[in-house]
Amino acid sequence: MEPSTDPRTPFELSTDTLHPSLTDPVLSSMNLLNEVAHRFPDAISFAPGRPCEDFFAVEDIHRHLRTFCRYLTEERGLTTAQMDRTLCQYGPTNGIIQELVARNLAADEGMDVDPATVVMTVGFQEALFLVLRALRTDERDVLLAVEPAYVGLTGAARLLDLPVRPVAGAAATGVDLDDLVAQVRRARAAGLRPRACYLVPDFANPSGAGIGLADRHRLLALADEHDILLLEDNPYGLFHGHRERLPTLKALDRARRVIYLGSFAKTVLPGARVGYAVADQPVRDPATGRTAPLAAHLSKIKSMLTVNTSPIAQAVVGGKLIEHGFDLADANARARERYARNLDQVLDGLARRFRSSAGAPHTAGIEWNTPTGGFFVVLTVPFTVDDDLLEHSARRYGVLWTPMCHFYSGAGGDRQLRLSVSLVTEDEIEEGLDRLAALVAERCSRPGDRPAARSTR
């Protein structure tokens, strides 16, 4: 860019001179949905995957903080001055509650975790970013991800110039393991290095799908056989509805093939923005012959990115863990019941609106999956679903949802929408589904509607 010689001309940048990711539609997905919600505040929203706000109370934050302060002074023996410094000063990059997180993982997930392998982060998103940054060494590296995939994953990878190669999801099993093997082999045949596969084994965002126990064991065996890591994201595991919980991949991991990415956004407080990575893979330095856990290297990256995670936010999380004996499954029992009830109501409501008494669909092409837990249901319809339709839905019918096309790297999801059940009340579910049914009836009555070659993202 040639500098301007006219002092009256303001300086201007061009997207051509900035990182290419800034013009990638995936980076606009979250902002777009937030903008629609702000523009139509009175619409009933099945769009955000946020936890129920009925369980929030500011006084709880103060109580958790006081609990953690007592822990520092009574159990760890800190003086008042040391306690003040711990909470108010810049803290250790790895965090101040790794030991408490390890005790929580033992209680809730049956994991035996060394606190030295835990890095506290600013939400799940930073944990993911740190891991991807460490794994991406040059242009040969690629990431695999079960599709449809969380947009935060594809966006973070795009920022790091790390290509994402999709692995087919499966409604019944969560992931097509044969396709995973095929994608690994295809990448290596092209001279690429598949470093890891990202997946959500429990009630995935956006599909709601889960991976069964037998396939979890097979997945771990395949990771070992084909020499890749698994990046396990588990935000919804405690919200398992009426079924028995399955062990996480990390709890089953004996070969240290799994990097576990956790967050307290859904189970403690999203506003705290506290997440973590469990990265116990040994990393050898060829120059010295010494090994250190991958977590130690993630800490180096974090020190240059966010320096540390807010000690006060960590203290709030730590206080809640202490108050509940490190058992967040029990602490979230009411929330789990609420989400399970909402999920049942949405599934029943879809059946009442779109199926006959005999169980047949009123209109060909309308179907939905039936997750047993988590936040999400995917509805398939016989017409194009895109951002234009979302705007029409908000403006004319007052109901919001998420186009599934945002969760695919290529063509896909153009006739599907995601419904989140976590933030709506019983009355809102009924009214919202009535409004959605009216939208579907309108679109189904239009002749000749065909899916676009690509969504209007």
Contents of the next structure:
Number of protein chains: 2
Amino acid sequence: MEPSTDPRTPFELSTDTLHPSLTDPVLSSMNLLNEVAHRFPDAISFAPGRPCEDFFAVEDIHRHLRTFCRYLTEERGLTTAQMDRTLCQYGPTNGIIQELVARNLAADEGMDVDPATVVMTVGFQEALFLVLRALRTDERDVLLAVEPAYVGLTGAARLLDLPVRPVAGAAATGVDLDDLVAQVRRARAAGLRPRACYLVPDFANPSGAGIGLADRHRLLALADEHDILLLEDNPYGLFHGHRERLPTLKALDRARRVIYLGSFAKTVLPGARVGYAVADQPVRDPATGRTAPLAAHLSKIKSMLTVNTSPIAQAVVGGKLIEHGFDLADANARARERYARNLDQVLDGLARRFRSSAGAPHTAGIEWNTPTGGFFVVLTVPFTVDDDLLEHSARRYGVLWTPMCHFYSGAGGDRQLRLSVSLVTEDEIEEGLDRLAALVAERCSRPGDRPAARSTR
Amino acid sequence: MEPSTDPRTPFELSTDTLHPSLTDPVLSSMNLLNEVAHRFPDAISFAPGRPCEDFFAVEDIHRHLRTFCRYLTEERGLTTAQMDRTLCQYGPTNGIIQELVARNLAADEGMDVDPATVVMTVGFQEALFLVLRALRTDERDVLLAVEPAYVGLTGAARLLDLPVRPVAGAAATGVDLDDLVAQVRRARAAGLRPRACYLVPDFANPSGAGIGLADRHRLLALADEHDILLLEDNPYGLFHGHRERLPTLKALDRARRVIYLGSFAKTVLPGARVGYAVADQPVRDPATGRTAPLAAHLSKIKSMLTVNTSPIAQAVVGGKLIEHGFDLADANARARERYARNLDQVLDGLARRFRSSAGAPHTAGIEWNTPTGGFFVVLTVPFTVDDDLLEHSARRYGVLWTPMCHFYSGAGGDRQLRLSVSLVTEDEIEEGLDRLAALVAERCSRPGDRPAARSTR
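The block above covers the form predicted alone; next, return the form predicted in complex with a further copy of the same chain.
What follows is the whole complex; the chain from before opens it.
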């Protein structure tokens, strides 16, 4: 009757009795990569896509909070008790700073957003999850995603048993529009419902690729023609290097085909964990004939997922927005400069190490793309890149990066690695690239592999 | 080719093409109740289960943050840069205050918890969602829940297409153990897999009922015998009125049958949105033969849901824990006193209004339970209680409460209402109960209804 007290037969679960996502490598890949970084703390790391830490300080949190509280009392006319309640009590599911976010989107993106179509979320990731939950009605629904794709997209879809069908992500143009149409048709022919295509139009993670203006217009037209939504993820748009910015898909969206998934992790503070969805699609309830914005439905899902986003965290973000007149492009001018300089240094460093002075490829099979902004560069090499090689690179050469194969659903990226430029110093970039070149030289000189590579330094 | 620019054919979604939970009343019930409250801001409200606001202030947030930062630098030896990074940067998925939570659970609950089995979450709600996601593998899995059940439980399960089977919640004993066993057997006989039973052993929301010590032991034995987990939700345990506390299920759990879902919303600050799961169940992977605590799997799910809980929000909670020597029972002494006084006043007030001096029922069909702690009292009346009556009560009498029918999956609670005592003042309680008595009197005097009720005041 009381086996619970018998120490010889301890109760145990099996992964067989847990959701299948838990044995899917995609859910472990972030942990696995973090674990390698943890074991080699002294390695130079081109791995994490985290923002530079020189621009963060705890004192900023205090200041942002005080700014936001002043805004509540002085501009919004709240009493001290109301202010205390706004930050400390449970808050509205949709959030408390949607007005401020709309002003930020007007300032930074030229977007005209109704705050009633904004849902504040626990980072981009929750915004994505809310949308995927809303769109996945049964096993016939599928998602399209430009590949290579962010692991957080693949993982969230996996949690919801929502298949992700890859769309070719052309290196030069960001997305292969013909393949997008082909994938929509193929899914429909198989009796499936392609609901949306996920993409990062600016300096994508992990590819660094971007989509040009003409293709943005074409994408919107295709979404309308083929009746799908576009999920626009835009964490790196403000870090556009030396070139002019392009308008976001959402800024060009006349037909409300775009759900915009915003993040303040790179532009304000990752530690706030504040993001949002702009979901202005009208949703009609056939039972009542009434429509409500999709945001209202996302809010219902959120109420059962996290109840509401911490108003303290929202206040931190709100305070920073107010301090900078809602202009995060301006607030991030130094960060943009830093990332642009790092990107230039990495691209120059790769050229110096892997290319002859004439500009021709130095080593057969070694090439890289040349993003004009963002955090990421993809290096292609003439040997297999996998987690074992990462382990070897960390142990033998003290340099970390990310195997691109993690970002492909099937085969793909197996001779590529992602270099993140956001968290490295000038010295680390030079030393790190030297170490990477030594790894490449070792691999290229192995019997059975391609011709040997030699660093130019 | 560009229908998106044609204003005559605007794109529209239909609720038919969104997840079915979005048309389930359960996901709208919280919004609906909040909406009534919003329309009648001057009504006296026995509706929300929110903590009293007299104990909150924004300055506490600043102090808690500074306390936590001192702990990081002085006790943990972090540099200022490391401290800045800990609060501002992305953090570990599991969280940054599991050690402090373990010390709190030792101090307040006598629980011996390994921090490696703790996952910090965006409130109780996310902890619950992580567990339900892990346990729901396919359409054969079902959850048991003591009914009436918290709407957040029913809603989260609905998001995951996880059916909830009710277990009778005996008013006197909190749970009908025979019915629990019967429900497990019935589910298995139907080819289903009852994975766990959700319950609130202390002063449940919405019933206010509690489970006695002997039944806690029996529950644990039954869970082991019938191979189910127990999901213990404990937001009100520290508000135990004038009586001694009982040990939590988790404190008595020798067989690791209990997943403990913790919340700091009532004991620290709702606005932090910080909760946690203690999930020490070993999970074996048959492919490798290795085991890891269930917490490690919950962490993988969380990494794709919210990435990590805001370290700023965790720091606020951590700071408060440190300031009070990890003893939240002590930190909440004033709050406990307040809630106990309010509960006494409401119970006395009901007796004065609805019961003769001899103690016998005054009005046929009017009764209420007598919880010894927590936030909630359930009043049973001899007429139908629904959202229309709530609207009438708000408009005509200026008093708000919660129809109990929202907490039942099928029929049930249709002549009951929940009174929350947490957010009302002494004066509001008296005036509010007068208004409620007037509503009851009106309803009881209607032709076809039961004999008229008269207030004793």
